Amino acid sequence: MKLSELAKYIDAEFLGLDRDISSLSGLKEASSSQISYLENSKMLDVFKQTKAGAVIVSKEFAQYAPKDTEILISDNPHLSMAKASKYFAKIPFDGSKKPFIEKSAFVEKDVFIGSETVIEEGVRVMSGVRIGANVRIGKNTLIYPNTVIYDDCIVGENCIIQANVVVGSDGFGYAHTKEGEHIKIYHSGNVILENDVEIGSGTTIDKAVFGSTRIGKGTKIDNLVQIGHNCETGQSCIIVSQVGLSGSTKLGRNVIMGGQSATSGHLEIGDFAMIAARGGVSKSIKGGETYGGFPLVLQKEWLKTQVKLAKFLKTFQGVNNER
């Protein structure tokens, strides 16, 4: 659409060169057809080198666009871009065009193929699975029953994808007006899994907000699992049962979360680092090493704790009890 169509519809000022836009990306990524936000200064060195046809931004940070993007005015950009999201999203499991399948792979007559998805040479696709469009599944990879996999993602070879499955559904994301209203952010990334990853039972995995959330080759999730949007996993991770991954967290190579632990957003676990059930991490954290608890600690130090805070209790006790 033309930039000053989109300025109306997402509540934008708009005084450049109009030309077309078709489609929404990050800063990062965005080619001179697509139009991007920047939110806040800390990607500001960022958007002085994007190469997107245009922006939404405040009016503080339009003096630093470059010389060949244009700009839409906005006194809450991340608000405009969840609007404009909504303009973009494409119609979901499309099935206009024939999928890919090859002659050795195994799929059920109930599962639904998207356009121009490719199936290789020895997959298993099992009853009632959907798989939508534009979609890749690698050699000898088997999908369980009622798995969905969502448009654009890719899968690699030999994994296995138990029944019950969600790979590709929008993040949990929501721009917020004045009015105390969520405005949905309707996601335009993907899912990547590796080779050789093994998702549990009944897990999810959002799709990324731009670009990809990615499960990183050999790693296995167990059942129950949440894994948010943007997303990354290094490979050989071990994901256990309840854990959730606030979106954009960062795994290094062989990290594992315990039963029930769980991360807030934006933050890196280092290589060969564990997580305890229940671990609450908040912060960033080094590789190497085990922590539990919360706020998040060495584990070491959060047994010590226990055991004190036993014996006080035991001693308080008994001051009690002579009383």
The other form holds:
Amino acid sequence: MKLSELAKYIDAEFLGLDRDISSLSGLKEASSSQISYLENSKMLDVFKQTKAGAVIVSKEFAQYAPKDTEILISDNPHLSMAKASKYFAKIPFDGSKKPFIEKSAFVEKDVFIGSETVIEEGVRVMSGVRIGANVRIGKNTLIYPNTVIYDDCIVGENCIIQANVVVGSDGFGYAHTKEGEHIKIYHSGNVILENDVEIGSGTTIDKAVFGSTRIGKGTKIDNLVQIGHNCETGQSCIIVSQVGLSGSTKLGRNVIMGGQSATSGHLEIGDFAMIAARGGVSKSIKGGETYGGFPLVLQKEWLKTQVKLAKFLKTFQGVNNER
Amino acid sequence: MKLSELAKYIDAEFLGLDRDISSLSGLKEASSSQISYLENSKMLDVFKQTKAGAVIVSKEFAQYAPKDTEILISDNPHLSMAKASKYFAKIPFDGSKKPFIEKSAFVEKDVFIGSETVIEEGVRVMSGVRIGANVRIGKNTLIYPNTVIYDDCIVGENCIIQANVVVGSDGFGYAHTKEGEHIKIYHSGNVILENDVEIGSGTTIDKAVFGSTRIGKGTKIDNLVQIGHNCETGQSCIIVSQVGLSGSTKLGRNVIMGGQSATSGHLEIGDFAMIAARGGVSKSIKGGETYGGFPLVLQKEWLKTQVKLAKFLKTFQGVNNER
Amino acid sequence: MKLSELAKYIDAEFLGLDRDISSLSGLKEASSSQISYLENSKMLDVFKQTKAGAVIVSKEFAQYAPKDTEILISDNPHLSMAKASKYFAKIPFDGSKKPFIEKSAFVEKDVFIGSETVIEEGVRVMSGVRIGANVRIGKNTLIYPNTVIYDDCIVGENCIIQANVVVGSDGFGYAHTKEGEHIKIYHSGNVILENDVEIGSGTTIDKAVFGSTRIGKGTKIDNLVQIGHNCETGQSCIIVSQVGLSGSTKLGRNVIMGGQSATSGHLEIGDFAMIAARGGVSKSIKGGETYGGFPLVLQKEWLKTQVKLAKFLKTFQGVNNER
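Can you give me the structure for the form predicted together with a further copy of the same chain, which would complement the form predicted on its own we have just seen?
Complete assembly follows, chain above in first position.
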């Protein structure tokens, strides 16, 4: 799409050299055929070095653009980016081209496998599975009935994906207008499941805005877990049922998340940390410890606190009743 | 079904003028071919004005029936209604008649579209989607693989429904016998998604007992959210992952429900209210404020309280240890 | 599989009389053609009486084996059992043999029904349902679209299973190596739904390691509930949306679990107990009472405590501010 044309759709001003743009990407990763955006001053240094063909930017920062990068001026670059994302979104679950299925793979009759998707040796794709276009399923992986894997995802070898799982659905990301409307950010990233990952039934894992949501080698995820866009787990994590990881949470290796625990996103949990059931993680924490409660504390402190509180309130009841 | 026959199935006494009844409805909405019920004295004024052809009612209230309304006397009208609901339940996902699919709509081969369902222009129905009978899908709406939409639901224009969503499943409603059995209330309502709604993967939205569960224009719902029967949201709400809205919750416009927050049902949340992650709403609250905690308080108070509590317990520990 | 061969795969020492073993089972239930394991001394008395053809056991307990039971010595019998479980796992969702479908059952065209599965009279199997091999679906049961039922499960009569439910997925069970890897325990048990059970949309129920996960007669389960492996509920329980029951939880009859409540597993809840919304059950509790909070207390105490705490903190604020 021509920059001049795009500028009209996204309420941006464009006075540069017109050129064709093929897709949207992050400031760091964008190439000369891609457009990106500068949300705020935090990314200014990255902006100065970007290889992007064009960047959506507010007036004040336009002066810092590299010389080979075209500029689209917007009052709200995040909102303009959201509007632009729609024009680069592909048709989902395209089946117009053939997939590549290894002979030793077993694929049930009543499944959908999208254009140019690769199914490697020994894979078993069970009844009702829907796999988008340009996906790769690694050797000997089992996919149980009615699971859905979106376009562009990569599933490693020896993975097990139970029934009714969703891998690669759009992340929950919107820009907001002054009038309080929410404008969808169409996600162009994917999900990568490394080797030996298992995913429990009914779990949902969203794809990244750009780049990848990544589940590390040997990580095991229970049923009805929610993994937000751009999350990353290290190897051999254990994520128990009904956990929620908000967007851009990073887990180290062998992290254990207890049942119904959750994170508020954009934070890191160190290697070998353990979060007790219902623990609510709202900032980065170091590894090797067990945490619990909401707000989160060391689990042993949480347990002590609960006992103390119960004790105190027995006393306090007396005092209170005397008044 | 004849009233005299129905009365036998539902343990009710019927001495009036026999007539044919076609379905079950609320006291307010019922017409002369429908039957309704009076659960308790709160609805007595509505009962006096009902247009229902017949009403199931306890002995004490029978005298207040309008003259054109037949009466079925029951010791437990709610239980009798539940029993009656079974006899009016339609066969679900009936495919005996043709749907109406606009030429510009794209419908994958391996989907189910029920009797007389309408698929409007530009809709994309992906692989494995199951749509019941008498549904309407508005223009340009995208429905991702393996999503299920029950009979009679209405989906607006430009909606996006991610994979493995359920729209219109039966609400969780039962009447209870003296012996502790639960008798299912078959739901005859539907779900309405207004225009520009997005629903995240794995989310479930139950249909109304009578009438509609309604998701307002431009509302965005994340993954694995549960919306109970007869809920209503205003326009442009944001409902984050793993939220649970109990039956008959009403949200105003631009309400934000943080991750894993929940409501206990039959309550209202005002316009522009924000519920922090894990907030538990157990009574109606006014709009324009941010709330958190369980029991729910203003979020700034909850934060203060947590700090104070931690401080106090440090002191209290000393005192306690001296004893 | 020959014991001598199996021993190599599972890092165990085998010096006994070689024989063929057909499957893995619990110490109590195992027959002479099965292998079992002794995890720790708690099960020593059961081990002494086992009828198992072979048992994986640590060196110290080998001497207590019954004379007809062969012994495989392992440093980590639990880990060796996990490794063995893989070799006895059947190919899932096998469709090589015909199912038995009663004439009066209605089965949509686009479903999968595995080998030798029995569909009884009056059952309705809707579009996109996937049922594994060797399953039995009892009379007049309704199964809504895209629900998945794994191999060997038994569904009673007059059950209702809403859309996108998963019954019988593998439980979340692993043995752990010294290096922090998680070795999957392939589950050979099943799920039994007794008569008159209803399951809400998106709910997941895991099969047992050995034996059965069991949902009692007339129990009603709401949407997006997680039931772990080897759980059992009594008759007529009510389990509200987003509840999580960890593995081996036992509910008595008419237990009510409020929305988002949870249990930590390996515990019992007595008949007619009620857990308020968000209650977290971490040890066995007796029936007939209402509980709430986390840590769990009697609900009336939880309510009192919350009021007291709020009162106290008002006072404490004053003191604190004076400092």
